[in-house]
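Given as structure tokens, the chain that follows is alone and in the form predicted on its own.
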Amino acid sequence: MSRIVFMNDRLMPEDEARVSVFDHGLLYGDGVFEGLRSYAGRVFRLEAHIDRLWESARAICLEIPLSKAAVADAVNQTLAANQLADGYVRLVVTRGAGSLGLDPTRTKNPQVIVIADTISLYPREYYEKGLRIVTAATQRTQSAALSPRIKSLNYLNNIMAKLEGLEAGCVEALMLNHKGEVAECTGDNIFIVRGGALLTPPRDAGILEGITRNAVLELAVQAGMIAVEATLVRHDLYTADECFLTGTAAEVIPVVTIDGRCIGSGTPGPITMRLSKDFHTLVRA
């Protein structure tokens, strides 16, 4: 079935959606995006995602040609047009078409694109039995070079680490920053449980501050847990009681081995499973 896509000011069939070969989003990865989830017809934390999109765009001096309200409406229109109650949305803003060369001032007509579809990032068995991940040799891009808090169209750093994970037989890989500290995985934030406390790397470790990550921190506090941002190294992960990842597409998924080392009991832990259950309750509330 042909999907319906929103571009700039209207909905259209996917085979009519076109982006210029001179668009700097295509040529140079010059643009920003967000991934969102809808549950029972409602987008989870839509306002937070749109605020982060605007923050990313402002950081790269990209003016989005629609208002926040118009973009939110476009997201909901696209879900409705595709008859998706539980779906995944990719919201993209490109720099627009321009001349060959890096100069962003020689571009025009930034493109606002909304795509909605279903998604199943990981098989159900991974949520029940846990993921195996490995540490990638590819480092997280240094914040001084390109802030990881900008959710840009250039994801090559993450893709290179993802390839390392796939070549090792794992669907996800851990990325360290230039100081050897734990940053995040290629598409998800990471948490550990130690002594009943929840720990996750801080923003200055070189992470994207995930919407799901923040929701899980809130849920942990509501459940009476100690939940803190803390600098972590691999030793902390290897010796943790539990480990799990969070992300818009992944939601909350347990990790049971890292670099071949068993984490805790080698099975999804009770705190991980409780937070996963609480998260699913939250998104459908």
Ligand code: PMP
Given for the second form:
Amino acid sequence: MSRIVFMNDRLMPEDEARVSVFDHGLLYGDGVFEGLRSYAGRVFRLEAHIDRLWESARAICLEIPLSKAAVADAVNQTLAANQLADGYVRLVVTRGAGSLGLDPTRTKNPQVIVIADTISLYPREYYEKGLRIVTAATQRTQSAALSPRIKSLNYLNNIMAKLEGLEAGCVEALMLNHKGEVAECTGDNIFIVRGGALLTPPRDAGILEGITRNAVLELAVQAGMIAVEATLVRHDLYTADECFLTGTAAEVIPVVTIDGRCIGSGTPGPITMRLSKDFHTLVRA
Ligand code: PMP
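Moving from the form predicted on its own to the form predicted in complex with the ligand:
And the full complex, kicking off with our chain again.
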């Protein structure tokens, strides 16, 4: 099936949507992106995704050549053009084409691309039985080197960790920061439950501040739970009552073993299931 893609100023068939081989997005991973999801024709937290895209762009001194409203409009238009009520949207802004050198000031025309597609979901079984994950030896990039809060086109740090997870037969892998503290998984944020309270690493642990993460923190507070950002180490995970991951694609997914150790009862916990249910209600509200 041929898709309709939005590029810069208009919708076009996917075959016409091309970027230059001189685009620094391709040559250096110089650019930013977002992954969004629509439920029943409505994009979940569109504004938050657009704001995060702008924040990422600002952090790398990339000026997006469209307004926030125009990009939001492009996201909705692309979903509609592909007749996707429940879909996944990839929003990309590249640095644009330039010379074969790093200098971003010698590039022009950042490319704004919106791709909408059906979403590929984890099998149902993972949600019912829980995921097994392992800790990757690859550390999360230090903020002093490159802030993990930038959702940039350079995802090699996460890809290296993902490869380690796959090698161990796991679809996700845990990443620690350079201090050995828990940061996040390769494409998802992590939470634990301990004594009824919800804990998740703070922004400065080396995470992408997930939009699903923030929604789950709000849901927990609304449900009367204690929900806090806290520095976590693997000891906290191994001895937790429950563990789960959050992300746009994964939503809320239970984790039942980490590095071969059972977490809590070794089955998805009640608080995880409650938050998962509340999240499903929220996205369709
Ligand atoms: N961490 C990383 C590294 C990610 O790539 C993602 C997915 N965008 C997340 C966390 C989860 O963020 P969100 O809930 O906004 O999808």
